[in-house]
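Heads up, the chain below is alone and in the form predicted alone; it's given as structure tokens.
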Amino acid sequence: MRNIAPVYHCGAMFRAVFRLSATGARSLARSRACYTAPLASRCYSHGKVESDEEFDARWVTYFSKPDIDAWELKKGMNTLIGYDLVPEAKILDSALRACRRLNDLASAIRILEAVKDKAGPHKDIYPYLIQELKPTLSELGISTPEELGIDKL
């Protein structure tokens, strides 16, 4: 006989809360019919729209700075690999730099490997950024993926 009555007890505390809850949840649904806000015409960003140019000369300062470290070029390659874009020539060619004066050259093989698969199906993007980079990767010394092999890894 004791087991039974907490048994009851918490039923009927279940049964009230549930009341309570389904009439709660009820008053919500009503009222929130109440006030519709216009989603479609919210606005983001109040800030000046950035030209590509602009991009470009941001990122190319960025990779340039004299006393960049390790970890500012590995954050700075990832916040600009997830963009929706293929990096222009420019902006990779400040990126391998850095890795030069980093003494980096997993990173810069690294650097040519995020492009290539960033470029995706686009099967000429990426031949044309090594064609614009390559008296770059000649004067710093760096081999690209396909000349190492680790392409058809």
Second form
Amino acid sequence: MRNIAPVYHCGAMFRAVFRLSATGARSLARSRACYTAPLASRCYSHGKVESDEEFDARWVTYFSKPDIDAWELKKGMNTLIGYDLVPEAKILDSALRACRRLNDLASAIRILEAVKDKAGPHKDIYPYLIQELKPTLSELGISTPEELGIDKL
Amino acid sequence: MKENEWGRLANKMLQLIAGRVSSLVARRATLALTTSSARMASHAPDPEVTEAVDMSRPMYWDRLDTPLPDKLYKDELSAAEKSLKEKEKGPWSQLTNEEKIALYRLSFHQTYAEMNQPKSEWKTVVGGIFFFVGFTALVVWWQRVYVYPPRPRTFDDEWQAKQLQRMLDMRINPIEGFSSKWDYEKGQWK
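The form predicted alone done, now the form predicted together with its partner chain:
Full assembly next; the chain just shown is listed first.
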């Protein structure tokens, strides 16, 4: 998975977030090559850069809110899909559980579709995510779009 | 709503220009110009008459980058659909695949696969471009025939020949330019 996007990382082999665009150029410019931030990444030298782990944690927390409402789920998902990345499995897990709390199966399936579309030409991201989410999917009883046949016309 | 107005306007324009024969093209163009995304969900939209969408209220749209639109696709549920929604509150593993698909279709109009499918809209666009360029050509031809003044006599071949001879006699640009290319001894171009 690492060689999908040229981002330089220190630490874990599987990156916290899959970067789709070539943000590697930006990380080259900065002297600390530890991580690049997918958002709030302006070129000011004094600004705080959010790490991948912080980004993931923030979103997991967002969807983990016990009394999350439908609007917050929609807003969160639409914002997340708007970013130039494929969300990590743990964020999606949190979002799917939020769907469960809201009794919204359709949105759960929609999230899976959106994530597959987000991966674009990188065809190996989606199967990996489904594999990671398998326990959650079977626990919550969410069928993938492929199982329902709606991934075809 | 604006898109639908443009669609209707273009439809009328095309009908005026092309007549009844091309109403099919006009209808296709109207369809193309009317975006299919903003439609009232509760009934099937008629392509000729699209009712005005109230844009002050939350709208539904199918967009790849917006997976969860502001409202559900179907807001008016039948009794069967309502009972399905009740069943959705229980464990989802108890739902059959058909029920899951039905729940999906209640909330959403098109799947991502349907959104991604290739359309033939570009043919209408290119066709429209050619049509209007052709129409402009007709306008330009009409202008040439009915608007332009008569051709100046300075364009006649005889006049041009005399003009050229005069330029040579005056030694126009004799060093590097015009007259320098004429061989005055031999009386021909170099």
